[in-house]
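Next up: just one chain, as C-alpha cells, the form predicted on its own.
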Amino acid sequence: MNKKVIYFAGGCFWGVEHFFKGVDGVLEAVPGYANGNTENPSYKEVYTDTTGHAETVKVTYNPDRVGLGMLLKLFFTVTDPLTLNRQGHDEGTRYRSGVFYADDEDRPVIEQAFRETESRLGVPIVTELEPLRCFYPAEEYHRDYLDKNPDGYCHLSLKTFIYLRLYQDIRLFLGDEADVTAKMADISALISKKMKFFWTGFYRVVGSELVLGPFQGDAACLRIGYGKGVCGTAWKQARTIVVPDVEEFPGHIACSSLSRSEIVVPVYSGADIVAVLDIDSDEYSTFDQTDAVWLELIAQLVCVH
C-alpha cells in the first residue's frame, strides 16, 4: 500500500484529527507540536506559547485513494485562513494555521491550493507554508479525544462533520458518471435525506432564464429570470448568496410561502455558470458560511467528468 503523509495546523487538534479520520484514505491521523523551538514539549509548555510549536496534525494517507489537493481543499473547509494566530475561539500562536510538509515534491501541489484559495477569497491568506522542521507526537491524552469524550470541547461544528460523510457519499454514489442531469437528480435526492431542508434543487441556465431541473420538494417557480431573486441575483453576481430572512431579501420570488431562509450556489462549468444549486429552509437563519463552503464543493461535483 503506498503512504505519504502531510502535516496540518488548524487550531484545537481533537478537531481537526477527528475531522481528517473520518476522510476516505486517511491511514492516520495523530495529534502533536510542529514547527517550534524546543524538544519533545509538553502540551503546558506549548500552551504558554513560548516554545513556538503549532498545534498539529500529521496525516498519514493513501493517495491511491486520496490526492493530496482533495485533502488541502478539505483543509481549507475548516480552516480561516484569514485569520493569524487564532482559529475559532482559540487565540495564540499554538493555534496558528498552516501546512507543513516534508516531501519537496508535494510543494507545487500545496501552493496551486493556496493560490486558489486566495483568488476565491480575494485576499492574501496567512495560512503559513514551510517544510516540517519537527513534529512530536502529544501526550496519549490527546489521540482521539473526541471519540474518548463525545461532549469535548471542538472548535469545528457538528454540521462540518455530517457535510464531510455527505460530501465523500455524493462523490462515491456519483462515480464516473457523465450526464449532469442526473447528477443534479441524485445530489439533490441525497442532500436532502441527509440534511432534511425544506426544498433543495437546481435551476439551469437557459438563454437568459433559469428553468427549474431536478428538485426535492414542493412544486416551485419553472422560470427565474437573470438578476431576479435570490437565485437570479446569484448567477449575476457569479456568487453564493446566503439569505437569513428572505423576506428581507429585495425582490424575494416566493416560489412557497414556507420558505424562512435560503442559501444559492452558482454551479460552474469552467468559467460559465450552468446552474444554480438552491436549498430553502422552513426556518429562519438556518444557512451560514459552513453551508456555504460544502454546498459548494457540492456543486463542482456536478460539472466533473
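No experiment lies behind these values; they were computed from the predicted model shown. Numbering follows the first chain given and starts at 1. What changes on going to the form predicted together with methionine sulfoxide (SME):
- The rigid segments shift between these two forms, and of the options 54, 57, 156, 100 the one at their hinge is 156.
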Contents of the next structure:
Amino acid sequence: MNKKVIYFAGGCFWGVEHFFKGVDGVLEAVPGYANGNTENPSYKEVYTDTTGHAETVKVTYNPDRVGLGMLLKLFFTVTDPLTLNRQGHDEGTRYRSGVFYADDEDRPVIEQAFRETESRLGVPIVTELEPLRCFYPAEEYHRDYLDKNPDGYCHLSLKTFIYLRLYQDIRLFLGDEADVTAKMADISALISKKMKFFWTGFYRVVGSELVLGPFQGDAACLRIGYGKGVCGTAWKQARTIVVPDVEEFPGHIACSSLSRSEIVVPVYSGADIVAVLDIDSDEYSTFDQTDAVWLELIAQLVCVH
Ligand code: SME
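Taking the form predicted on its own as the starting point, write out the structure of the form predicted together with methionine sulfoxide (SME).
Full complex below, order starting with the chain above.
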C-alpha cells in the first residue's frame, strides 16, 4: 500500500487528531510537537511557550484513497488561517497553524492550497508553510485523547464532525456514478436527512435561467433568472452567498413564507457553473463559514466521479 505523511499544526492537537483520524484514507494520526528548538520536549515544556514547538498532528495517509489537496482543504475547514499564534481560545506560538512537509514534492500542492485559501478569503493568511524540521510524538495520554475523554476539550465545532461524516456518506453513496441528476437527487436526500434543513435542493443552469432540479422539501418556484433572487445572484457573482435573514436580501424570492435564512453554493463543472445548491432554514442565521466550506466540498462531488 502507498503511504505518505504530512504534518498539520491546527491548534490544540486533541481535536485535530480526532478529526483527521475520521477522514477516509487516513491511516494514522499522531499528536506531537514540531519545528521547535528543543529535543524531546514534554507537554509541560511546550506549554511554557518557550520551546518554539507547535502542537502538530502527523497524518499518515494512503494517497490512492485521499489526496494531499483534499487533506489541505479539510485542514482549512478546521483551522482559522487568519489568527496569528491562536486557534479558537488557545493562544501562544504552540497553537500557531502550519503545514509542515517531509517531501519536497508536496510543496507546490501546498502552495496551491494556500493560494486558493487566500483568494477565497481575499486577504493574506498567516498559516506557516515550512519543511518539517523535527517532530516528537506527544506523551501517550495525548493519543486518542477525545476517544478516551469524550467530554474533553475540543476547539473544533460539533458541526465540523457532523459535516465530515455527511461528506463521507455522500462520497460513499455516489461511488463512481456519472449521472449528474441522480447525484443531485441523492445529495439532496442525504443532506436533508442528516441536517434536517427546511429545504435542500438544486437549480440547474438551463440556457439563461435556473430551472428547478432534484430537491427535498415543499414545492418550489420552477425558474429563476440570471442575477435574480439569492440563487441567481450566486450564479451571476460565481460565489457562495450566506443570507442570515432573507428579508434583508434585496430581491429574495420567497418560495415559502417560512424560510428565514439561506445559503446558495455554485456547482461547477470545470470552470463553468452548471447549477446551484440552495438550502433554506426556517430559523434565522442558520449558516456560517463552516456550512459554506463543507457545502462547497459537497457541491464539487456533483460533477466529478
Ligand atoms: N430563495 C431562493 C428561491 C428558491 S427557494 O428558496 C427554494 C432565492 O431567492 O433564490
